[in-house]
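Here you get one chain, nothing else, as structure tokens; it is the form predicted on its own.
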Amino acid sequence: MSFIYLDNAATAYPKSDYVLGAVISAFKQCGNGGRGGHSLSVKATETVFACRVALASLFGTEPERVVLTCGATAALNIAIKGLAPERGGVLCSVLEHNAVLRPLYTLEGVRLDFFAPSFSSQKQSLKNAVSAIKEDTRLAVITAASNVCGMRLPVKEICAECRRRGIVTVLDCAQTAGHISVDIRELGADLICLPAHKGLGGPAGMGALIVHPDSRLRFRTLIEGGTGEAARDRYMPPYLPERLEAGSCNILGIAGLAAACEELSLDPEREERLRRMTVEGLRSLDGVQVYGADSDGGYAPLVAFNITSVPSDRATELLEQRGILLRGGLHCAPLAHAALGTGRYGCLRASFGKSNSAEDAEALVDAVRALLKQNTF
């Protein structure tokens, strides 16, 4: 049976042909980089470096500035912890992932201050960000785009702020990173947290931690080991990357990633016209109800509804039967549900890919209407 992928804010499907071969060449012609001066050795070094300075160029930093992650989860981790204050308060939104969450949960001696977004307003969504920052803020941690309901938050207009004040910013870039310009220079953070298999279509378990070319920032570490270098010290080298990069690199990854980079063309305005045309089309559905796609600042390309009084895993199911791969459930983002009012079934998610057409928009309206009218759930 054919079907309509619609779960790209999950993972990016298909990847190309030209990611697999990179991949495929790292398989039979790399060793390990930095652990050796022969061929195959100097071949994964090199491979490494062309990743570092691909993403240097679309992320706008220096590639000695680009830490490699096994994911965007480690990313942030590693951030979070190497630069949580021992006191104070850091600030987040009501929206984020569990993987900004769950690490910010399991710091000792600090304070959590959350702001809830307005669903409909930037202007005031960043006056609810201003107005949790206190005094001793010292630490902001905030999604770039809502994994649930794809809304952006005015994470530029909030980096200023926090600048202002002497605030590191680090933002999750999960879901714009690939679909629309991310440049950290013009952001005015500190870090972005990236993975590589989402909007940019490269394998999974890779992703990257972009630090600011200006930053200053000392990092404690979370793993310690080899680096290929500086074998003698004790410590881990206190320069970036080498820093926070410990033990044998995903050599696959790290080849499938940089050709990602190198084939990614940025299309957001075809990506907005597939959102706005399934949002518009299931609002035009009795018994649809579609979530946080009132805001005058943009989203990622993806839409969170649900079909009345049906839980969102039984649709994921009966949307299956119909040829729509989409997902349903909580997100790994209780708190976001929680501000949508979708906390007790969650809801189901469409979101959008290189590979999608407007036709698929128009086959997932047209699945839920007729389940609609069949309405045996």
Ligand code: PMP
Second form
Amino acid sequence: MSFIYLDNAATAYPKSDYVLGAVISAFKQCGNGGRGGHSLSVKATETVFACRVALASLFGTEPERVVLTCGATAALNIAIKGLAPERGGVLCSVLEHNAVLRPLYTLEGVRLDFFAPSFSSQKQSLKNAVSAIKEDTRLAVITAASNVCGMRLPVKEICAECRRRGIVTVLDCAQTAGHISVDIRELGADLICLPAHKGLGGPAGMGALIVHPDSRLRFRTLIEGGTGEAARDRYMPPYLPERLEAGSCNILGIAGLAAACEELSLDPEREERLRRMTVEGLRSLDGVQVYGADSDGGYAPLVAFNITSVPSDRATELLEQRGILLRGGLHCAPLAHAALGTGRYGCLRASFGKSNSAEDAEALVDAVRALLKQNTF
Ligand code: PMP
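Okay, that was the form predicted on its own. Show me the form predicted together with the named molecule next.
After this comes the whole thing, all chains and molecules, with the earlier chain placed first.
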């Protein structure tokens, strides 16, 4: 049966043939990168470097300041635990994903200062963020856009405020990378973390930590091991990216990510049109509630909603029977759900990607309308 895929915030689907081709070529042609001088090893080293170059050019840094990781979660853990202060405060929002919250909860000796954003005004969100900054705030880890409702935070302005006060900034760009322009120099963040497999359209299990070109941050290491060089040294090298990349790399993921970056073309206006159409279409139906969709600060292309009186998990089953694939329940961001009023049962999330069209958004609204009409859940 054919279906309409609206779960691109979980992972982009389908991945392109170009990305697949790059993964297959790496499978057939690559040895272990940086681990020898023979031709297969050199091919892998070149593939890794090409990926760093592609990411550096997309996100505004230098290739050696691109740390390749096994996902956004790994990048966030490396950043948070590698730079965690020994005391003082860490600023974050209540919209954070567990990939931020859980590493933060493991930190000892630091206080977490949460701010709640406004769901309508960016200016108010900024105010709330700034008032949560304390004298002893040392680190800020903030999502660029909520993975539950898509709302973007005024991260550029928050980073500027943090920079003035000497606070290190880490942005979780899992839901914006590949959807809108994300340039670390423009954002003014010290670090940004991103996955390969969502907006960028690369393979899962791959991601990157992007370090600002002017950064002089020194990271503690989380994982130690071979780096293919300086093998007599007892400790990991002090320089990037090797300091944070122990062990043989995921050459298939890296090749796929490089290809995905190469063919990426951003079209934020088109994706925003799909989001708006969906919000308006769902709001026109009696018995549907849309969450957090009225901010003046822009969105990642996704919509959070519930069909009143149908638990979201059940609604996903019913929608799949009508050919629509999307996610229900809790989306790994418990405080965001609490702030949106969906803490108990979660919500449906329709999320758009490169392959979706206006017909897909219409089909979702039609399917929800038909479910409401059918009225047997
Ligand atoms: N942050 C946000 C906002 C996310 O949506 C996700 C993925 N759901 C992550 C971090 C973690 O990404 P990954 O699973 O690729 O490590």
